[in-house]
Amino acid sequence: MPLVRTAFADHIGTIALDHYDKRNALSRALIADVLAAFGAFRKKTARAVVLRSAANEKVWSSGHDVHELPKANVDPLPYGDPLEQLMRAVKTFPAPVIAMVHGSVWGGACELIMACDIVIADETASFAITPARLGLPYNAAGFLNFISRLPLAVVKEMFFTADPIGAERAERVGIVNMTVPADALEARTYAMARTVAQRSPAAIGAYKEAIRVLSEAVAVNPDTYEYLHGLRRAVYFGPDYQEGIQAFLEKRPPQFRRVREPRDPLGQKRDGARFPRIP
């Protein structure tokens, strides 16, 4: 059975996550259905797409399906990961993607919200980015999705604490465009979609692509890129990631241990030119 429901009317596509047995976890199978829907709507030249849950449950999405993450010693978020493909599909879709959020949004689903163009939520919504609970190293593209949307202090708070931000504050800091009462959420979201669909699709498509390119125009030299990748490798080869995944699967709190400051291969602290030791 498909894990999403789709509809298309008045130039507006709808993709509704519908796998509540797993709290709409972003599994490979569910993401494949979402990507197929985006492909179909692209062919139909949709002027807006609403991304939502199929029913008003407590959890909008629980995020990346942790059971599909590698246990250790492998990059958990490579370029070809289905979740990374989904982020790129949302950002490069030629029409605005509007997220309609009822309930809590966790982990990778929180980044998915950041990738959407407009976010409308009700008072039940909350947003948490949770890799620190798993000891999971995040990638540069993921950080950029947050940094391009939110104040830096809020990004740090979200990643460092992994705690949820409620609907009212989410609107204040820029996670969502607006919060509305739950009984008005659907009407307000589709009113926004209809407004967008009535404007010039050619102009809006150009606006969206220009904004995407400009927001991602961050100059990173090769040394810096290798340094960032080295930081990530040191985590997913290290004990915290293995412990975090194992603790999740065993349904217990993780026991992360204190680690020493990374040092370069020559045993010196990094001075801006050297890189941390890679296991």
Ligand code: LCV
Given for the second form:
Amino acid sequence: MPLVRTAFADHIGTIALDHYDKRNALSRALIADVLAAFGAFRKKTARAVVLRSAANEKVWSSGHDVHELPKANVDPLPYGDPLEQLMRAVKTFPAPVIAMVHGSVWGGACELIMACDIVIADETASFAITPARLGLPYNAAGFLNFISRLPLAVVKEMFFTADPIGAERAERVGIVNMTVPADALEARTYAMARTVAQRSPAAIGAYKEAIRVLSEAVAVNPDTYEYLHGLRRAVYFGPDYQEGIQAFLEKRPPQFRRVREPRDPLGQKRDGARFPRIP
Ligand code: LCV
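Given the form predicted alone, state the structure of the form predicted together with this ligand.
Time for the whole complex; same chain goes first.
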């Protein structure tokens, strides 16, 4: 049973997340269906793709399928993770991907929205990036999806609080292009898609790729890369991540304790520095 519904008309593809029993959690299986839809629309030379929820419910997507996250001591968001593959597929698709958002967006689904080209939401929409609730380290590509789109103070507020930002403020800070009344959301989204589809697909494809390359043009030398990776390792080897995942699976609030004496994965006591030394 496919976990997404698709449609194609007037050069416009539609991908509707359709696994509401699990609040459209971005599981390996659901992502495989979304990636297959993008592949089919690429063959059809779609000029725009609308990414939406099939259900008109209070949740758009609850983010990464937490049951598919490693329980401890393993990088939870590696380059090959299906969700990371989905982000790259959206950003490299040769036509604009327009997110149509009714309901709440959580965790990795919030980053997915950031990876989309245009976001149209209604007044029920809210956006929360939630790794801090799980004690989960985030990756550089993920941060860049937010930093390249939002003011730093908003990025920090979202990551440090893990609290939702509502539709009205989401429009003000730039998470969404526009917020419209719920009963106008579908019409406004497809009107935008039709306008895009009437323009030059060759030019728009080149614009999208050039903007992607330029917005990702961040020079990071090997030392800095290793430093950033060290920051993440310290978290996913740490007690917070284990507690965060366990608490979610046990459906209880996490109890993050004072950081114990940091030890590297071989159990060697380190020089007390909570994080690797800045190169
Ligand atoms: C698996 C789920 C999920 C789910 N996975 O319905 O951003 S990062 O870095 O943290 C990244 C790693 C990430 O995206 O992590 C996931 C972040 N997502 C969240 O923290 C949201 C977790 N979900 C919720 O808070 C609630 O489910 C919301 C508020 C979305 C909806 O609440 P509601 O009361 O409507 P339930 O919680 O009852 O969930 C309905 C079913 O969906 C499953 C959940 O386990 C339940 O399944 P069962 O009926 O089998 O118990 N579900 C929800 N979210 N992310 N499964």
